[in-house]
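We begin with a single chain expressed as structure tokens, specifically the form predicted on its own.
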Amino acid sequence: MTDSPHGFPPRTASYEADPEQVRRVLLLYSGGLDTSVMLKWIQDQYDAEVVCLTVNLGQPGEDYEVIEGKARMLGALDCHVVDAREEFARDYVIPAIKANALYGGGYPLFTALGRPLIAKLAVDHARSSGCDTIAHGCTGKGNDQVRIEATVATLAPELKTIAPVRSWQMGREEEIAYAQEHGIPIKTHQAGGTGSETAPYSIDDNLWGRSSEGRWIEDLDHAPEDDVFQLVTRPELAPDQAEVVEVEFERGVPVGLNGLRLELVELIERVAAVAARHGVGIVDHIEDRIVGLKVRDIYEAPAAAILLPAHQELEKLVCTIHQNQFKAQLDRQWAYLVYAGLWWEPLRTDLDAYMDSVNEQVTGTIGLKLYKGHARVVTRSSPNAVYDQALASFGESGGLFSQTASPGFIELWSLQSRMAWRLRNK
């Protein structure tokens, strides 16, 4: 396959757009430097119309009227702003909580959970706006390109995709120069602020967490610098007084905080606020990306740092030893599929069925003590607890358990191990 007349790289996948057939593009638009340059660049390079889509997943500090106005100023036919926080929390974050979802033991998947929803909304709006192509701002080194393009190819095989950042060979300085040349407004970095084109870090955030990449983060010998933490208080600056919070769950879903029932989005926001105040939720993570790279990321995920361990502790209390051992394996598989961009994989929905079944019993309240970066479970209660205080008490025997039966159990339980040891140690 050869390059197109416009100098675009050759297509390698069936869902990639033929430049000659691009007429109207649905652009996933954040209002930042990359997507603003893309908005102008697509119009010029493809001679195409552009419709923008901006999705609110709970990113802090965004002014969506400003973003919409900027898109129209730069030539967009329209700019749709969708508040998807409720859908994100209900249909993506809740399944992740039920699956105790952490990738690589540390990453709570906030970006990975958001991308399939964003791409699904892009498909919906591309169809309703008469677009033939969807454009995104992902690079060729990350996982997000996989998550978005796999979703579009799955849900809408008639639509094509373009990824200008993968093909235009512009670095940060070149993008800024292009923006200045074409009259694209550029936000300058301010200490303590986010969303700046000239900020020192590449940021992605939503209701469930925030990631930072770039600068010293890529240097494994470099300890975290203070200015990277814009969501969670640095633990050394957190309050000197510990605080206990109680999270109530019904069927695996968090429904209350400190005795107050709340709607899901507000509950997540309130949990995030109290955790962040106490320095809880900082993750300095080495991660195996699905494109083959090993990278370092700095994550700030205060809500996840409370709700995930609380849920897991309650689940452990109400499930049997066999359920707990088996489900941990499924939890890892669920997290891997989502991280790898396979949200629409049938196995993921199969796993959801098991998660939902187990979580029918996950009702109760977990108390956690927060102190200078740590969250420790201190209290547990559930009407479904597979726990008998009398049985657990030292020296007590209840009706379901007789201590005098133990010797026979031990003899049979250890039989094969004892035989094997003797045979191998003659």
Ligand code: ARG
Second form
Amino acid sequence: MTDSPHGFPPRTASYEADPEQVRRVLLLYSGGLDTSVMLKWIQDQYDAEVVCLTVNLGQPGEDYEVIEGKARMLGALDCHVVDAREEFARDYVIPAIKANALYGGGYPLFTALGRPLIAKLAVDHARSSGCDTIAHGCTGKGNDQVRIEATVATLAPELKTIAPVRSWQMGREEEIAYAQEHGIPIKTHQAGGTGSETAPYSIDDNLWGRSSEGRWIEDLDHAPEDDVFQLVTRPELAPDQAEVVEVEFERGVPVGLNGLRLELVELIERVAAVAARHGVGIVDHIEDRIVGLKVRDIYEAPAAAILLPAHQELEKLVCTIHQNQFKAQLDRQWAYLVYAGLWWEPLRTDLDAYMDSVNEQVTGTIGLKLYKGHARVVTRSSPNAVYDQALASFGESGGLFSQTASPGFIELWSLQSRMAWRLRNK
Ligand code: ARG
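Form predicted on its own done; form predicted together with the named molecule now:
Once more the chain from above appears, this time first in line as the rest of the complex follows.
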């Protein structure tokens, strides 16, 4: 392989930008080291203009004025800050709740849900600000590059992408050196109270959860160090008093908390706060990435750790045995598609139609008891429950349920199994 005249690696995919054609770039800007270095680097290397876009998906503790000021200081033509929390909650988190979405048995997909929206907003802003190219800060080892580039290539075939981290071959030290040379301010991270400077964890967060990767997390044999938990109280420090929370759903959508009706974003934030206080929502997860690697992540997803089990419990109550058995398979397929970056795949829309249909019945209230890292369902109520207390009542007979009919049922139900047993055990 030979390098292009600019020293850029050769292009592999149709949607990758030809360095000669890059005039104005929409950069997905977080304000962190990678994308700040990138903001300068793109101006230098491509001799191009850069417009920044920063998306608020409810990640705590961001100062968007500071981010915007930094972008302008580093030469951005413009910096748009978009508050997309409501759209994220309504159009991405709600479908995930309706699909009980957990990948690999533990990951509630917050990053996987956020990326297609971020990339869609990048497309909108690239178009409205006359950009020809979209740049992002994802590495070549993760799923996020897949989610972003697949979205751009799907929604905007006329736009190209560049992913400088995949090609610039700078490590953290070189990036810091580049930043110092180019007057890019860098935050320093202190760890362990020793005053020594260490690389930070690689963090991604939004209102549905937070992930940490890197450092000792890559050592599978290393138990979590305390400083990784920035959102959820460590269970051993959680209150000694348990707390019950009641979540009310209407047609699969959470609408109330402890009897109080709330807007979606606020409801998610409040659920997250109470769960976090009780140490609920920590997941130490090994994940099969779509790019082939296995990676360990530490997740803090307090809102999901309450709302997903609450929804699932209510759904189970209002559905028949047949729906419950079938939907679990579709839920799994939904989570995999979204994890794998195929948000815009028509199968996902097809599955959503089924999810919506089932969720028509998912109305009612679930109570969960939170205690030192655990959330356990303790109460259920729904006008649509396929449940009759009189029928279920132990030892009672009468009404719709006839106990004397049971032997006939058992005879027919077990017929094939009995015949097969006899044949095989002759
Ligand atoms: N492993 C998760 C996923 O693939 C989280 C990724 C977090 N992304 C990040 N850039 N730190 O969705």
